[in-house]
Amino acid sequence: MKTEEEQTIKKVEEIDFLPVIDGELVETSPVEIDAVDEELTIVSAKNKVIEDRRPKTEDQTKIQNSKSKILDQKIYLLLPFIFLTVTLLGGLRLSSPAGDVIFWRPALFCLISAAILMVLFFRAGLISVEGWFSEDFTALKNIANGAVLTTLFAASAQIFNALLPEQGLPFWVFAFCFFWTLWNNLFADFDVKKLLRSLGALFGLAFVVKYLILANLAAPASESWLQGIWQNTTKEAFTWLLDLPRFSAGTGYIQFFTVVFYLLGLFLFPNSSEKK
């Protein structure tokens, strides 16, 4: 075993080895250091632009249209498609017991409400005026990206239709729940996966009270009315007194997809209308 003094001689003798260098000590200034990571910093932004301006190959121009493409006909084919569905399907009713088909008009209520929610669209971010509606776009692509948010607006209007029921007490009770909701909605802070979770669970809400609820008090309509209080005096009492409209339960089937493609159509809407 060494001991440690002949161990620290050994060190000694090993650094004695070593080349040794001459030189002088140059100082620099803060600023002139700073000056050389700007110079690098342009020296690399323009290298970057210039990458940028290289002519791309034929496989990324493929690529680059078909996703163009893609994202066109999700924007003006795919989207009108399903906001017009829901604007077709938020007014039909079917009639008890003869089934025949109804078309219910929107109340003004629902255009309100409908361009509350449109402002609330805009404010959480799902979509972007600048994405949408710019000078760099072409007239007909500006005049495209307003019809389909017209689309969208219209869908609005019919999802409260479907949802609110049609007339009596009951109306005015689900006009004040939604007009307060999305009231508060315009000033609490949103994204796009808040809004969507809050207004899911908002129409979800809606439609079970009016087409499990609500729907469940009125009576189906009888041969005779002294008939119809003998059997289900009940029922009667409550379409009476909410004055509840008497539908087919093929009318709730109907509302239900409405309301799953409403929800599609929000979350497959993007932000801009150009592909990032």
Second form
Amino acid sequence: MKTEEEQTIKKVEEIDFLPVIDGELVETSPVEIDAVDEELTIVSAKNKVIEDRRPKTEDQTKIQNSKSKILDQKIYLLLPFIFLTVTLLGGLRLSSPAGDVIFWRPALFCLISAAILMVLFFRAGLISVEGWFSEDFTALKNIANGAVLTTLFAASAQIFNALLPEQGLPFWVFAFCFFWTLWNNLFADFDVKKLLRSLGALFGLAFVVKYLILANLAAPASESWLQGIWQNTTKEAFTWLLDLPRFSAGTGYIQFFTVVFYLLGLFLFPNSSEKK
Amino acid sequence: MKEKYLQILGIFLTVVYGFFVAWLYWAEPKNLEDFSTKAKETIENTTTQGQIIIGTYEVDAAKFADGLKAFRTDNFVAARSFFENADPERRDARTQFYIAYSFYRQGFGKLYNDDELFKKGLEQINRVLTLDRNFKSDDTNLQMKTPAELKNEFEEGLRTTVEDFNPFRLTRERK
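Switch from the form predicted alone, shown above, to the form predicted in complex with the partner chain and output its structure.
Then the entire complex follows, led off by the chain already shown.
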């Protein structure tokens, strides 16, 4: 009896010492491959990513190369072009009534806001630092990526220049609202979609207030002061009180496309310069 | 195209377009006509700056000769304009000395001197002293050969003293 009991305890102990293999069911896409070429992959941890080491067909390689080329062209040619165009158009105004071109330089506030916006892009994951700058990349790639990010910063500064009123009380009111929103966003949990939606709404509202409401409050420049008071008393009063500049209507159209280009650029901006 | 070439092209185009945008905001042309004028000015300035950096900057001899001709015929305004165009960077002591001298000759009066021109002349001669302290003109038509003499003349001319009311001053000659 004793020996039987001892044997049972021994068996139970042996079962307890059996090695436990932790793993999960991995489903692969039904690809027909030669069993000889397939490599054995052992899953040792729960979250391990299994690399598909099967040899790629010629078509797959071609598709991958063409995708990589398109991404490179987008990053190094299209995005800088979009952002530099925004930089060019952001400070462009047309004087009224002469129609002369005015290049309005960005205020210091625009640079500060652009810097905060860049931090926001990094925080929200729109831009991943490791995806744009890495020791594994060549120096040329790091410089090229730096140039792309510089154009993004310049465009961000100019978008604030485009949407902020040029001077007077409205400038400070708008600046305060922008700063308040950006500062709040800085501490909020964002994902890329939410950030883009938030920026679209912020810039859209600023555009409407500046180029529809404030622009329509400004008295026409062609009128004399006396004629203005006689015919457009309210507009003349608002122009004087709010120190509103008198620009040609074409300015609004230019700035509309500036905002659209900027948001398009952000939409196309990849998280990383490397193809996933 | 290879990734490397695409990156080089991207950097090149970004720099060129970026400089163009920066230049537009710096020069602020108002229309297309203004655009071409300012572009020409910028190219000329850049060329001159480049010449200074590589040490090949020279005064425009033809313009200098025109200035000297105008100076000798007492056409001082035109002379100054020629001298300024001959040495746009104001780096040649000889040309700058002639500009200062033109202020003296134009401002000189037997009864009284033109203080405004003398003040400008004094500023100009100080510039000559900064450029070359030991400068000495080889022009035989000039009675004052050094910046120190000319400076003294400007300072004396600007100072009001009892000597200014001496009737014999009317007999003095322009140097």
